[in-house]
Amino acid sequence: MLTPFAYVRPASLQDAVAALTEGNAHIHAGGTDLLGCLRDEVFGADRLVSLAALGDLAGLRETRDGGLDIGAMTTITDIAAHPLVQRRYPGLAQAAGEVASPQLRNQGTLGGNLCQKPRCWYYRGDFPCLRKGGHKCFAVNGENEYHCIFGGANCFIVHPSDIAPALVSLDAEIETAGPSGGRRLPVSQLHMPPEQDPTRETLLKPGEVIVKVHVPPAPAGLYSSYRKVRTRRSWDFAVAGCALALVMDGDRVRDCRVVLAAAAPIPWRSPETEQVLRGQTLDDAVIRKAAKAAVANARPMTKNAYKIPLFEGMLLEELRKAAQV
């Protein structure tokens, strides 16, 4: 049962950051999110600040350079079915077409799913985790077969968003609105590793609003994909993923990045793999190098140790199938 809330729908982007600096308020896009946490109580809220009205926030607009613009309040699927996007950056796409069901897809954002809280069981549950303000992550010794195999030194969540792998992979950044003015800041540094504090999932201060969205223009030879493994072919998120963009020059990798979704509790970039793939040509010894460097480092939990070869073998099956292109 929802405890009660104001409910403000600000006519402005102004409006709507004023009413956020005011008491326990938070944003309400799609709500998808939101809303399963206030009835699940993992957070409480004083006062909803919907951006429903904020027409501007929608949208895909191509830029004069070539890039793109997409409004922080974008649907998942206008997201994933844009012609633009399919076309230039179909590893987005397909990112984006990954993401829940239909209905979801319908109805979430792209600001809300990049700012989404974890989905892990002790986070969502009725624990008192580090994550809420609690002394210990309870993962640790318990049920941790879903969580992170690298980055987690407090807290083992995993970033639950598969569209945020992505645009980091294609050097993208958010625009922001704030109390102190708006900034930009490349999606690789939005989310808040835990060491530096478990209780955030991004920099966003507090009365911030993510506005849009550019990504830059697609580089000549570019090459972009996006693969997610799940327990179950629905709604589930991911058990492993991972966003390639690679920048061929002929049969030669010019420049790569590559980024994993659901091995750490944020988008997790792999300079290992990046330094094998530079420079070189995707035959299958390559490969194969490629993908045990992107799990060398990989720590495991006690019952997480299968995403190892879990995230080998996808890599193996992507960069062959980016070599045969």
Contents of the next structure:
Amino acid sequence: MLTPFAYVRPASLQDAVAALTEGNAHIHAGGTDLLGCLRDEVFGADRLVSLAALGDLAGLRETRDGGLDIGAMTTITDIAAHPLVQRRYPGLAQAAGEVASPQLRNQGTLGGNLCQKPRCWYYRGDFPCLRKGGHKCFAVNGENEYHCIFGGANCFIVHPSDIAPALVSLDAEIETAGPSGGRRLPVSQLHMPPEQDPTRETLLKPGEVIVKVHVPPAPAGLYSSYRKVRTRRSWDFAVAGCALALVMDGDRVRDCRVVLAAAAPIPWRSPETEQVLRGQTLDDAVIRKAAKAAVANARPMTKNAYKIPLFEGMLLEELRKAAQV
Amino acid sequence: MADNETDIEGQPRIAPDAGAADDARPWGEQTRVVGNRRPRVDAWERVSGAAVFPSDLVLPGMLHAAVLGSPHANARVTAIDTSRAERMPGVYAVISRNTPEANPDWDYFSAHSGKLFYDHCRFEGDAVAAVAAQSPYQAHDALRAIQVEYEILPFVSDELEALKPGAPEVHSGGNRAGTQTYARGNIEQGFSEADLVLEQRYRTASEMHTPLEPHGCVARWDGDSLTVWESTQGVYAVQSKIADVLKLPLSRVRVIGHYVGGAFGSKLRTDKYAIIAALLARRVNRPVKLFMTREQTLLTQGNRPPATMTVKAGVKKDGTLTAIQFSGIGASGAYKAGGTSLLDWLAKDLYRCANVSTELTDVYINAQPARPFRAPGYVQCSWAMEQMMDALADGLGMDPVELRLRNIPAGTQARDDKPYTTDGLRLCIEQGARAFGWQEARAAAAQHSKGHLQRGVGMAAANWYAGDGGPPSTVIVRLYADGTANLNMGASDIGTGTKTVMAMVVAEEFGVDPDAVQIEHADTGTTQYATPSGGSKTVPTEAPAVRRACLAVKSQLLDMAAQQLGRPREEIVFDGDHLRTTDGLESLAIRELDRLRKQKVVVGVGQRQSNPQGVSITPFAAQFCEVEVNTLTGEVRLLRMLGSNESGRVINRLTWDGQLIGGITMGVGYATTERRVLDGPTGKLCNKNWHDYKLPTTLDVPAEVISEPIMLTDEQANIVGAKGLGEPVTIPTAGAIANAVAHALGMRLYDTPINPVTLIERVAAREA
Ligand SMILES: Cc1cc2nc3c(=O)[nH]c(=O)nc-3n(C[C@H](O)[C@H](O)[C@H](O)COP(=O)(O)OP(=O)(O)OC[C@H]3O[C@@H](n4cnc5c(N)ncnc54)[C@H](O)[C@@H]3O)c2cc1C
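Next block: the form predicted together with its partner chain, after the form predicted alone:
Up next: the whole complex, starting with the chain shown before.
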């Protein structure tokens, strides 16, 4: 049950930033993640600062350089359905389209998706885990089938977002506003590795608000895709996912980014896979090697070793698809 | 559904109802209303939101209650301090073991009785204290302010661990909650006659009850009379439990349950919440509403227990089964609650086999007590037995349909070989296979497989022991002067369309539209006793009583017509809403009967008669399924399913098909997504919400689900010719899916659920 909190809806970004700097304040965007966390008593809030009145924060705009700006308050549905996104960055459109369920996509926003809390059942349940200021990660000796195979260190969550890996694969940046001004930051540097701080999910500072995401222009030959495997076909988080952004030169991979979802506490770039692919022709031998490389350094826990063949198989399937284009 | 057979077969026999025509004839082929596709009589109420479910109810002055549950798998409450909670704004009452006057005896239907708020909480979520407050938020704030000290005790949450020596004891005396054996023929001889013997272990995970409307009620006292509005399958079952625990006469407890937002066996009985609501309401002298949170429904409101089953079966080259040996371990939970209830029934009853032995072990674990769950035992057993049948067919090189057809029994072998009243099992398998295109699909599966996308086709069959229904049930039908009617019955409509089906029965008899039938039901204050709606017995129990009540009315109408027309009774027959003479010369509408116009109403009472002796009235089912398995990711896509059911007469084709689609949907969840996860180190429930406990979504159900009813009437069964359907529709689903997946992969998975998490390692290991 929700505990009491104050609710404010500032009319300007400045006021919003100001309202966030006092007490235990949280940004309320679509509320689909935040209200669940409050209701489940994962954390508390004295004040919710709604961004709903900040019209400028919603919508997609093509930028002068041929890239795309997506406001933080843009709904996930709007991203998935946008013709420009579908045409230039199909991987992003696919990732957005695979999020949750239609209702949640209509209500959930881009900013909220990037900043959502992990879905670990120990973190969300009544376990005093490390991420909540406790002393240990309960997944280590517990039910860790949905936990990470990379980057675990002290806390073994997987990052729940489908959109973040797609944005990392496209080399997107966020733009923020905050008490000490704004900044730009690659999405690949937004999320906090647990070994640095297991109690935070992002590197945003107190009071810092994501204003928009900038996706750079699609280079010629860009092939992007997002693939998600889950145990049911809607309203479900990934058990494995991958975002591919391959810059093709004929059938040769000129450059690439391969980002795994549900693999690690943060969207997980796979330099091993990228290295195999870069400069190579996408033939089956390369594809097999690349898929294998993705999991070569995985460190499964007691109950999630299945993720190794799963990621490998999924990458095989996705890279073969890419090779057929 | 009832826990054991005697609940159904041991009913008292009821004398023929006064006034009912004892010459009640079956309807025959020609029916006007019965057999149609009829939308729900309460469709508008349900769709518009006008229907008041118990959880919607708001009464003047009503308070909201909440229950504090133990957060530990096994703990002793050593101290409770509620003083801070009591002083919080809006809080009216706090009860716990510190309020002995509000802590009656309570037992979880087992020998281990205790108190409502018991010192020893043997499962997570068991009640420790409860609060009534002005708002639900205040009630929950107050729960947070209650200080409880627990002594945390060792626990065991896995039924196999629980049986090992040295395992923590849930109750002193060991964790065996019960054992049961059954044997017929000579099992050793059976195996020695076999050309092929296979043995395999199977496991089904616990499936949790989580109906859309959580469990709960609103309680209100008027003086020393209590009224409870509860989301329940049976108002009379709630009434007797409350009366029993609170030591009230039945006449002081009225239970009303007009709408129920899903139940599936979990609301056959009430639970602590009804007692708590009543106690709080009495303390504060106001109505109190208490509904479980979603987490509490998942923690405390029942489950289909996990099962570990070993099947050893022998078969001759020609497909004749010679021996079936079945052993099953199930977990009741912290109190005895049918952990192995009906678990071996399909093994001993579905296919013809002379030599059978079964052995069941029910186990205590530190988790909530199990509850009946849509075809208890059968769904688990089907997973094992139907996979074993396919494995035997594979071993013999025989088609799985053919193997089953060679082992169709003529009667119920587990119940004294009583002959079945129909050849339903054969009909379901044959007609279903034909309609599905079994042979073609099976043969074409390999051809339709492309690379890592492998096609498979599978099937499974079932019967269900309790689809006959039976007494007691008493129904009253009133016919008004204008020819419309009021139907008064005790049974609940748990969302299956009971009201609609019964209105159709009345409409058939009086020649009116079902909308002309007013229904009064599920209220112990105004209706007659009925058993809970469960066990797939509601239609075969209530519909005959409803029809008999109508016939009792019609018998009186015949007298009236005879008098009015000056003809002997024998010369008058019903024709829709008219009565006419057999010579066709005279006819008069029911509403033109002088006597009826004067006396304004004719009342008929109908009672459910006993079932015929010496036969077994059993519904049958078969399901067929086509899947595509991605061998790179372990994803299973269900392409299409077909369900053929023989449940006697189809009264309403829409509600029939609705049951099938719902049953298949539930089976899809059982086969592919649902699984209770208890944390190893703490025993606590990990997946206590709807994103972690994964019910199937519409996208998980195949786009093509075909219903193929066997169109017959089972006229020996009862005077409407219908048998139960609600459980047979879900029994074979998971086994059919498992068989289709095995056909696709050429490799079997023995544990539920089947999805990428459980499948991919096995497939990858084989490919490597
Ligand atoms: C049942 C369920 C299933 C889901 N399945 C998926 C899935 O499959 N894939 C997936 O990717 N996601 C999934 N989600 C998550 C969903 O996408 C997010 O809840 C949603 O995107 C959050 O957006 P929101 O606007 O509602 O955020 P809110 O709930 O309002 O906020 C979420 C968090 O982000 C912070 N925040 C919001 N906006 C900003 C901003 N502009 N700057 C800084 N911080 C901000 C908030 O303070 C809060 O901590 C699921 C959620 C649910 C409830």
